[in-house]
Structure formats: structure tokens, C-alpha cells
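Have a look below at one chain only, the form predicted alone, in C-alpha cells format.
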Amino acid sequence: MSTPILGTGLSGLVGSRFVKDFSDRYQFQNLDLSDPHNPVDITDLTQVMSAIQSSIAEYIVHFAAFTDVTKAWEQRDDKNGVAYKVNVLGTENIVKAAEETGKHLIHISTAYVFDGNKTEMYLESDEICPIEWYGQTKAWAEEKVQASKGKWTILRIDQPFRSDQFARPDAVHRIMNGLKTGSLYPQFTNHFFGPTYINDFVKVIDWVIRTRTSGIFHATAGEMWTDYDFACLINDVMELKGEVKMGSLDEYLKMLNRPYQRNTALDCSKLKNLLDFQMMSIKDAVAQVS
């Protein structure tokens, strides 16, 4: 019999693909406002708690989120605003029923809670220290699931990608798409990121659950790339014969209207250290999508 499992934003980038891939495992609920059986406003406490507490699942995964960055500083300081409604109410929702009903809570976060100076990859234990909307916003979430009497685990991610398509683009089709069609805008040579194969990634979700591991750890692959070395990568192994154009961050911030991280790499050791299977190279991800 399937474990039953409760999930926001399971019909996103990431949460889907969770579904898909254990499916076979978990008997997943999303608490979610497109449900057409029962809709759940993750902001609206009583809902929330309604939700929550009548499901026997002892887990519930987070994953729902306002992940645009610009959009987000667009509401900067806007408490009103849905970024902060979704990704700090939401959360803090979640959290109180998460504690009163006894259930194990894993929060999904990201690298933007830190500040892009450091130029190695960040460890778990660094400071966090967000220098935009959405960071700082993901930054109090995981303020209030760390402030939990209850059981809890934060997963950091950066970048994601998965092997199929999605309705909308992650990391790489993005890249993919832009090389195909020759539309690919230039990459920064000095910027750094640590993107996600979210195949891999689900896998980590379940391990926490099979493991009833807690705490915070990183969860990308684990590597450090540059977006120039990093769609150069997906050119080649994907034999696209696009043209790959350097670009600098610094020419591109004389443009922006907001702040941008200079570096968002993770060191996942901790985690690597703790998995019972091995997460695939950036290379071998790249190489299964489709």
C-alpha cells in the first residue's frame, strides 16, 4: 500500500516530477488552490489547517513558491504582495499545522538566501544574507520552518532542470531553445550557479523520507558552473552546433534595476556524504534531456 504523502505545489516544476517519479511509492495530496476536488489557499490559515490536519500522512513536502526574481523585487518590501504572502505566510501556514498535527515538514528553499559574494561554494553552515526580494523572502521561510518545535528538514536548490519537457522552461531547455533557434542571448563568463537535476533531486526528497533524516542540506549536484561553460556544455553534448556568445555580469548589472548574486553554488557534501545512492554528474544529467 502507497504511503500517503501531502505536497504543495506538486503540479510545479519540481513538485510534478516528485509525483511522477513515485508515484508508485506515495499517494500524494496537493494542497494546492487548482485542486478541483479541494482547493487550499496556502495563505489562508484555516484552510490550511483543515487540510492538514485531516490526512493520516505523516509528511508534508513544500514546495510551492514565487520563484520570479524579477517580478519579486518589483514587490520589494510589499508585505501585501503576493511574493511575501506566498513564500513567507505561506510557509508560516504551513509550519503551524505542520507542528500542531505532528508531521514532518520538508521545506524547499534556494541558494538566493545568500548574498553572491563568496567565491567558493557555500556550505550549510555560511550566514545567510539575501540581497533581494525573493531571497529574503525564501530567507524568513526558512526562519519560521527553523523556529518549529516540530520535526523539520530544508533542502536548498539552485537552478533546476529536469530530462523532460515542462511548460515552462527550466535551466537548460531555456538554453536548449536559444541555440536552436539562434536567439541565445550572451553568457556571463563570470557568474556562478550549481544547477539541479530535479530527477536526482526527487530522489533526495524520498531518501529524507525513507531516512527520517532532518536539518538543513544542500542539494544540487554539487558543482560549480559558469551559465557560458554551462551552455558550451549543453551545445556540445547535445551536438546543437549553436552559437555559444560570452557575456559579462558586470555589463548586464549597468542594465538591471536589481541586485544579482554574483555566485549561488552549493557544496553538497553533507548530503553526499549521507545518500544512500549517487547523484548524477551535471554532464550525465544534461545527456538524458530531452
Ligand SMILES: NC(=O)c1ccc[n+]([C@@H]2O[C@H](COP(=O)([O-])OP(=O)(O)OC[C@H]3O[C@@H](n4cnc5c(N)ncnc54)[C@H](OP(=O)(O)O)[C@@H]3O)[C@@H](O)[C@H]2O)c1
Second form
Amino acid sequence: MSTPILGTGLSGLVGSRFVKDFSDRYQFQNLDLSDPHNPVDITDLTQVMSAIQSSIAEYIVHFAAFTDVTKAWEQRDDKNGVAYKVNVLGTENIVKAAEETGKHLIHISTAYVFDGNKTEMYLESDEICPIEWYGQTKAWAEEKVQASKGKWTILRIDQPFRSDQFARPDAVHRIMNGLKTGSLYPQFTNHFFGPTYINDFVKVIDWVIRTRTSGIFHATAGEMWTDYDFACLINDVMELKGEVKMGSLDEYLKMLNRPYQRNTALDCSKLKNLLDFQMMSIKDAVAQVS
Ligand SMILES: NC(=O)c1ccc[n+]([C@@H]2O[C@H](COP(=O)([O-])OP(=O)(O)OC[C@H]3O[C@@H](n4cnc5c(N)ncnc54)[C@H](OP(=O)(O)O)[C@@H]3O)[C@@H](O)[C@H]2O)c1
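After the form predicted alone, can we look at the form predicted in complex with the ligand?
Shown next: the complete complex, the earlier chain at its head.
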């Protein structure tokens, strides 16, 4: 018999892949705004409490977030803005309900809680120091989770992509489309990030549930890439024969009106030392994308 699991954001880029790959093992109960049967707005404590209290699930996987970084920046310092409400108040509501019902909360977070000034990959023990509003709201969300008296796990990811196409193109499909249509912007040789293969990441969530692991973990593939090298890899592995031009983050920053992290690559050794399966290299993961 499948295990009941509560989830927020199960219709999103990452959450929907968890449902796709694990619907034989888990019986998902969706707390999404657009759920046709029982829509739940996580910014509404009454709705959240009622949905969570009525469930026998032991785990809540909290994917839901306001994820548009540019639109979030337009709402900076606005605690009535939707980014703050969903990311901070929404998470606070989920934390309260999880605490009250004794459920283990698995919270999905981001490398944007860091300032991006480190030259190596970020460790879980590094101090968080967000530089823009999305990262700030996600950092406050992490604080709400960590202040919980209940059981919790925080999983941080960066630039996620999945093997199949989703309604909103992910980090790899955006580049694929640009290479196929000859419209790819010059790719930065001095911006660093740590891609997350969503197909593997959802296995990490399953591992957390199976092993009842708590704490903070970085859960990308644990690699550090520049935009330029990553685009070249996609071009080569998929034999797209597109053109990848070199670009500089410094030129882009002169035009951008919001802060931008230079490096969001995450060190995942803590997680990899515990996992009972091996995550794929980014090169092998890109080869699986269609
Ligand atoms: N995508 C990235 O680049 C990235 C990078 C690092 C970390 N993350 C983190 O990974 C998690 C999943 O991201 P994603 O890209 O899969 O997100 P996404 O595709 O933008 O989906 C967001 C989800 O949140 C739900 N949601 C938004 N407001 C809500 C509300 N008020 N009440 C209930 N549900 C609400 C949406 O439901 P509806 O569809 O019903 O509106 C949707 O299912 C997030 O926590 C994000 O911060 C993402």
C-alpha cells in the first residue's frame, strides 16, 4: 500500500516530477492553489491547518514558493507583496501546522540564500547572506523552519532541470531552445552555479523520507559550472551544432537593475556521504534530457 504524503507546490517544475516518479510509492495529497478538487492557499493559515490536520500523512514536502527572482526584486521590502506572503508567511503557516500535528517537514530551499561572493562551492556551515528579495524571503523561510520544535529537513538546490519538458523551460531546455533557434545569448565565463538534476533530486526527497533524516543538506549534483561551459556541454552532448558565444557577467551587471550572485554552486559532500544511491554526474544527466 502506498504511503500518504502531503505536498505543497506539487504542480510546479520540481514538485510535479516528484509526483511523476513516485506516485506508485506515495499517495500524494496536494496543497496547491490550482488543485481542482481542493485548492489551498498556503498564505491562509485556516486553510493550511484544516488540510494538514485532516491528513494522516507523516511527512509534508514544501515546494511551493514565489520563484520569479526578477518579479520578487520589484517587490523588495514589501511585506504585503506576494513573494513575502508566499515564501515567508506561507512557510510559517506550514511550519505551524506541521508542528501542531507532529509531521516531519521537508522544506525546499535555494542557493540564493548565499551572497555569491565565495570562490569555492558553498557548504551547509557557511553563513547565509542573501543579496536580493527572493533570496531574502527564502532565507527568512529557512529561519522559520529551523525555529520549529518539530522534525525538519531543509534541502537547498540551484538551477534545476529535468529529463522531460515542463510547461516552463528549465535551465537546460532554455539553452537547448536557444541553441536550436540561434538565439542563445552570450554565456558568461565568470558566473558559477551548481546545476540540479531534478530526476535525482526527487530520489533524495524519497531517501529523506525512507531514512527519516533531518538537518540541512545541499542537494544539487555537487558540481560547479560556468554558464559558458554548461552551454557547450549541452551543445556537444546533444549534438545540436549551435553556436555558444562567450559573455561576461560584468557587462550584464551594468544593464541589470538588481543584485545577482556570482557563484551559487553548492558542495554536496555531506549528503553524498550518507546517500544509499549515487547521483548522476551533470554530463550523464544532460545526456538523458529530451
Ligand atoms: N526553479 C528554480 O530555479 C529553483 C532554484 C532553487 C530552488 N528552487 C526552489 O524549489 C522549490 C520548487 O520550485 P519550482 O521551480 O518547482 O516552483 P514553480 O514551478 O514556480 O512552482 C511553484 C509552486 O508553488 C505553488 N504556489 C505558489 N503560490 C502558492 C500559494 N499561495 N498557495 C499554494 N501554492 C502556491 C504553485 O501552485 P500553482 O501552480 O497552483 O500556482 C506551484 O505549484 C521552491 O521552493 C523554490 O524556491 C527553485
